[in-house]
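One chain comes next, on its own, written out as structure tokens in the form predicted on its own.
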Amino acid sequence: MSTNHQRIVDSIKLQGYIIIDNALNSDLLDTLFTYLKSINKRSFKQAGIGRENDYQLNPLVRGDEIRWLDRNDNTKDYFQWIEDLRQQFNQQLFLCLFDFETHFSHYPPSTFYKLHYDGFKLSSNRIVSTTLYLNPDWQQQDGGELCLYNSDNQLLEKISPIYGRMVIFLSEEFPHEVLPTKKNRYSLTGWFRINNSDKIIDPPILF
């Protein structure tokens, strides 16, 4: 088990989230970034909100575009890193995580994502959220921060999406939002789940 995997597990157990720079080795990080830049941007689709019959596109709530990932030569090492982490979560924290889904996310300038949870108890299978940022040379004035709150909506962290930084948190415990970005903002966002659903859904927004 890698040192970073143990750090992540310990932090999730202690406080429910972690912000970790250089979570991946530089070769793997650069491979993911190169793959992202090679993808035809027309394959990104506008992300929606709600679920099933309530699913809708609403840029006043969520403005990002997404492209779902599968395992291939560019992503296999990342999926292995994720699988190793899943096993440690299950062995040490008994989370019973079953699988993992992930997509690239692109926020064009002036877009954002309002306050929301990634999962709700008894109504979502998403248990642990992960976000890896892929933005070289990101500056504080570029905006696009992830704001992580506690259940009382008190700000815990304001996180700049700098290259190689990873944020991992319990999906059902922490409401969060993405502040407006001033330039193109990219991330690799995913969720560990407790069962294998063939429906990709997002929980409601917290207005």
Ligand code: OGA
Second form
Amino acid sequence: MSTNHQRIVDSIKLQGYIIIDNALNSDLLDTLFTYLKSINKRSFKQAGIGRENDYQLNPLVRGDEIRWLDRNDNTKDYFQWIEDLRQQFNQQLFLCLFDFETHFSHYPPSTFYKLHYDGFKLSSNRIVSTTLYLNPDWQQQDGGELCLYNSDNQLLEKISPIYGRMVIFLSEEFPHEVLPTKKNRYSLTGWFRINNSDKIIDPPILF
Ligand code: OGA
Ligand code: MN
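Please give the corresponding structure for the form predicted together with the ligand, as opposed to the form predicted on its own shown earlier.
All chains and molecules follow, beginning with the one already shown.
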């Protein structure tokens, strides 16, 4: 197992989150970045809030546009890295993670994402959030920091979205926000999920 995976598991166990630079090896990172640059910008869609019937677009809450990722030659090594991490989470922390969904995000200048949780106990299946930043030459004055808070809304970390940095945290424990960015800001954000599909119903009682 990679030392980075063990570092991630240990930190999640200890404090519920980790900020890790160079989490991926540089070939894998550059492959993802090259792939991002090759994607037609028109295939990014305005992100919404809420799910299904509650779904709405609200640029006062979030201004990013997203493009979901599927498995292909450019992404397969990343999905393998994620799969290895999923197995370690399950073996060591008994998280019962079932699958992973992920999209590229693009925040155009002056956009943001207001304070929110990624997951809610009982009503959501997102358990662990991951974000990988893909912004070469990011400067402090470019803004766009991810602010991570504890459940009492005290600021824990203010994180610049620099190239190769990854932030991983428990989705139900940490409210967070993206501060307004001054430049185009790119990331790859994903969620490990448990399978709490409401389509699985109790078997009928037979008499
Ligand atoms: C999200 C999110 C954080 C970031 O997409 O839910 O909080 O830093 N992203 O991009
Ligand atoms: Mn979020």
